[in-house]
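Okay, so here's just one chain, in structure tokens, the form predicted on its own.
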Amino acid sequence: MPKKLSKLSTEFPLQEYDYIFCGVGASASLVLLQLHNHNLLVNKHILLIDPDNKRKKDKTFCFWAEEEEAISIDLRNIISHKWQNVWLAEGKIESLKPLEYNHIASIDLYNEVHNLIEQYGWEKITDSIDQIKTDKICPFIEINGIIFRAKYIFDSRPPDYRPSFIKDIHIFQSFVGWLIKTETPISNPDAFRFMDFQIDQQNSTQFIYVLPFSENTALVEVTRFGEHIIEEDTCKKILEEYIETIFGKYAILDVETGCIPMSNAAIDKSNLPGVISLGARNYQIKPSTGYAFKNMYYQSRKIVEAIKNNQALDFVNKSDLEIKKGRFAFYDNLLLDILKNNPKKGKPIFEALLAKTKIKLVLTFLDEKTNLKHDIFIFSQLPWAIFIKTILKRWFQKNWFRPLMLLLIAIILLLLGNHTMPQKYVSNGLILGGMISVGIPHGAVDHLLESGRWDRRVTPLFIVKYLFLAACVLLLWFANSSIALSFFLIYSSWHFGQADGKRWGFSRGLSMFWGSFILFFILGTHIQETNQILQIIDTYKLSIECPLWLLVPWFGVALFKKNVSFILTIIWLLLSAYLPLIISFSLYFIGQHSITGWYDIKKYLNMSNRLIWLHSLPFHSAAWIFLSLFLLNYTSTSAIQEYDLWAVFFIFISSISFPHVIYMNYVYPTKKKMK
């Protein structure tokens, strides 16, 4: 019988264990009946740890195959039911010959694995692990003060996300399925209904899926792809109208329910010497369908390979680099994209791919066994205008794309002519256009960031304190300009540094430190103009010039990084000390600095672009309110000169950045505000 810990004595303060399973489900069940059938559980100590005691049906596992493949072979004796035909759009029944598609339910291998434990005496503990750990001798996990070692502890325990680009997709593939007993027999029940998009979708991308056991037995399951779970209720009402309408009356004998991610995220874990990890926290799930079950099979013959040849088993964890790699993984990158951020688009391009493609080459894609001229060819069957948007979208969040596009810009700049007409003309522009679409809105959406919630309203409080902490740096300016200047020198280069620093994986020094050095940079290869503006702001003059040569060291740091993106931007900020200042500043500000905090703040907010910037408008509008307010005021006294403007707008921008550094601080957190 399986043991609670609580029952576990603390005469035994050390156990040893040939393996230890930190879960027990499909995965590590797998694993079990392979060791089990080529003989290597003889004489085996192994310990099983899983909250759950798996004595009831939880899921349902089904897959592809052919009746010959290893797979149905060494399954068999579980498999429940198996079909040869597919039931599609308007009636249409395909055969999927050679191919069969197999139900197994999770009881039945589950109770493979109980007659395991009673057949080779196993100890069983049914409770959950919150940490596995390894030191000179083996890993080893602690529970309660007793230490259990194992040569390998196989951990299968649901993974942890975590998403950290832009690009990165996470969203659920949840399901709610009733299985019913119909008072009139089912047509065709030797074939399933694999996906039934005529159901509403819910701005989501939704479809039936019908398994039939018999003339009078189905399983019926409302299945949604997208960011957000699927409610029993809302299937309640789906089901009963789907039923009904296809099967007549009917009675519920059974309700399952179920979760699955679908994500290009990576898994947060650590790869512990002699832990191999399973099942879903090793990749095994396919991101764009949530299949997984063929995967974790073939993971276990890999595994239990490497023990009959005495191999190490380390090769079998997967890095979250390596399942990023293949066209595959881009295949799955694109419709992972479209389900999350285009869901109406869903249904269109499943019904096209089952329209258009046998069923037999749609199941042969998604096994990943198809050549490119497949490949192809299921493309362009599809919806092809939402595929090039997502992949130009996709290629614009490249981390090396912005680079290349700002050092484009400055190389037509510059053979433009410094000081021309046409380079003034295209720069104004540039500036004017950056600084509404994203200079000013990505500090404008400062009262959503405190509580992290997209739908938070603008309090009167929020507004008191914002214009108290900007018009505190406007009073110093006009106390003391000097210590105003480094003081804003100071929490800019803390603020630039921030973004830039986590953008690039920099530890909280390499990141102020980058942060002060590009400040010194700019204003230092642009002295003479820099000292202009600051003469008109304050007697203080910069009395360095900054060298090229500098950025050398950078150079090197990217190239020992391998970071292309860190790489363009070293070569396009060295063109940018040909600029004016005002230019090369902007570029910075703008195409490097702002779009970046933008994208932090859109993944912090979870909010789109559109929404963010329709957020951004009262604080936005405010903006360029009190900076033309700020301008008459200037005008209205003294003469005004190019450089008195651009004083006058630093000084400007000086004020209200300094409370959006602060709440910034919630976006890039420190680590005591981690904790």
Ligand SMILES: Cc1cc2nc3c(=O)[nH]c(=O)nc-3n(C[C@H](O)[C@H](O)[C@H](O)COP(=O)(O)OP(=O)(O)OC[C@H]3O[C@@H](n4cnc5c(N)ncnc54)[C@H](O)[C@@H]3O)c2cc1C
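Residue numbers count along the first chain shown, from 1. What you see is a predicted model, and the numbers here were worked out from it, not measured in a lab. Compared with the form predicted in complex with the ligand:
- If you assign each C-alpha to whichever superposition fits it better, residue 432 and residue 328 land in different rigid parts between these two forms.
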The other form holds:
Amino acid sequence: MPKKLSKLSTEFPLQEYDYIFCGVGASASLVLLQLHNHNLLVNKHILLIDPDNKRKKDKTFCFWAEEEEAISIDLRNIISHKWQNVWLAEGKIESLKPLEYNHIASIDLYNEVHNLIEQYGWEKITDSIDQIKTDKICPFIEINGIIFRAKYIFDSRPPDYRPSFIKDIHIFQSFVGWLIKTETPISNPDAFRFMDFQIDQQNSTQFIYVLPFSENTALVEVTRFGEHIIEEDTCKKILEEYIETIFGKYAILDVETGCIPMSNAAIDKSNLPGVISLGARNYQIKPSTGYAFKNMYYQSRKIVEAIKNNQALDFVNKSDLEIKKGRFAFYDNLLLDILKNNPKKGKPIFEALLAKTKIKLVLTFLDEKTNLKHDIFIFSQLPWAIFIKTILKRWFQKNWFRPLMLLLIAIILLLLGNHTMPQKYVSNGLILGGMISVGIPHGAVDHLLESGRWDRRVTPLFIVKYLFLAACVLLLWFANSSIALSFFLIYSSWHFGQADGKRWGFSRGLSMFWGSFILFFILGTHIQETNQILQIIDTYKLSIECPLWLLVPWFGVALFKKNVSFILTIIWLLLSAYLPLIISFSLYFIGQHSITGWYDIKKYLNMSNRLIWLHSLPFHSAAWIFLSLFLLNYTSTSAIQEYDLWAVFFIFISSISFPHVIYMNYVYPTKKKMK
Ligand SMILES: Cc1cc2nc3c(=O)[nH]c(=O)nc-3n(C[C@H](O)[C@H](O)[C@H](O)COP(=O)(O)OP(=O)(O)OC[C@H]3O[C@@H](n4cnc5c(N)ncnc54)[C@H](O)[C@@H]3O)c2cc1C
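If the one shown is the form predicted on its own, what is the structure of the form predicted in complex with the ligand?
Every chain and every other molecule in the complex is listed next, the one we just looked at coming first.
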């Protein structure tokens, strides 16, 4: 029994332990076995808490390792089967040597822990824990008014993932397996079938595993990598057909189902001092394969090593940043992205991998132990076009990618020479393309923002309200252009600052300040051109030129925040001061503001780019028609100059952007930073 401590004053009864295991599944069992093997459990007070009594086989743990490897030696008592060969496509059998593929039935692992419970007389509570807390002394758990403290609480409760928009992928490896008894002997019981893709893919990536246990028994499992968990009915058909074709008549002895998260998202865990996360909760599942067992075993060894050396254990807790680093995390992300967004490509990728690369190298690669040369060889054998496409797509989603592109565009336009024909052609082409693809469309889905739903029909009331707001601004231009201009500058500052500020974690005040600065910087560094346009629409003149050094404090903020996207933005803004006003403004309006707004709308509506663009089409087209009418009306009354056109365009944009600014408040309702 654990000893009761009275010296700590608390309003609750108190029990203290050396270690509490919150969750006693695979990872906790492996830690307990390691501690026991190293004689570190003698005289230790241990409490185990799990809502499940772990009395039945709920999983099959497979892993590959060399015969003399620590994991094979340590767990030899519970390894119930080993295969030295793998059975690949077209009946090809390949040796795994020096590796072996090992199988452990989960109940055998749990039984080892049950033996330890008996041997040491530990206490076990069958309960589910919602929260682990900590105070100045140590971490603790409260159950029914009793406080359970421990030097360390090992937490292996199933993780909650926090997928953030776009960048994180969260899919599932789901499977249904039948343990079967065949009538005719299995031709190669020494070889297991790794991944057989000769089944209907059903718009996912699906394959069959076969683990023969004897000449007449085998586990045949259909596995899906995908967004949707495979249903038992679907598996039934696939399994029946597959088993009959390969093995003939059979009887089902047992059924195993399961689902493993395949995710590169951060796990919602607090990493409190003294609370050590284990297993799936500590990123031990390899996102692209779902294998975790070997990782968990090696993690248990690290824990034991640290305890032996009296080292603190908090180093075991992995942070979300840590797991996103390194080239293997990069490969995992790519594969997850392909499996989610191009599921049909999974089959050709895995088939090419298994056909062209020796299985030992594949397994070493999955263990993240290959060198770069091996990796290049492996990827060169795969259908690489989809990888390149996915890399480009993911780069495009990175915060730093867009400002980097804007920087490159600014450099190219400067190199083409100001006011030269090449610069005009390239910049006009970019502006037109940008306005059609995102500039106008990002403001043409406001009808969806009010309800936050893409399937809502646009109502006549909405159109009337929208046109009314735009018309008010237009009338203001005719009534008093100075007030209209000031009004436009205020709501544009608010709107521009809002989108950037959310992304960079600015307060509302700082966002507004940034928005007004951007406008002042772009207009004030092109004072002559600005005043030329202003003279056409008003008598108002911008009298202060914006000095370039005003960017310096912002650059300092960007450096202080270590925000690469912000740093790059400041650099291209600086360069844009040397480009004509229209180009400078368009770089910001299309390249920065509209695309940022587009992604925020995409997140808010949870829609694809294509769908948003299609939904924007009616209002988008109407905007172009209105603009053409506006320009036609103007050109019929005046001798047209380039700046006149821009002035008309400017008034038009200011009118239609006012209702858009109002509707975007549905997308940016809180102070929360957008991910
Ligand atoms: C069906 C299946 C088969 C798998 N096969 C393999 C394989 O072959 N090879 C491989 O490498 N990996 C495999 N994995 C992946 C991984 O090895 C397992 O998921 C493994 O069980 C993870 O260990 P864990 O300790 O993190 O979680 P678990 O083993 O699931 O243990 C978590 C424990 O926490 C308990 N618990 C839940 N909620 C609470 C709560 N609120 N409070 C307290 N306790 C709680 C649960 O009852 C459970 O006992 C498989 C996973 C599944 C699901």
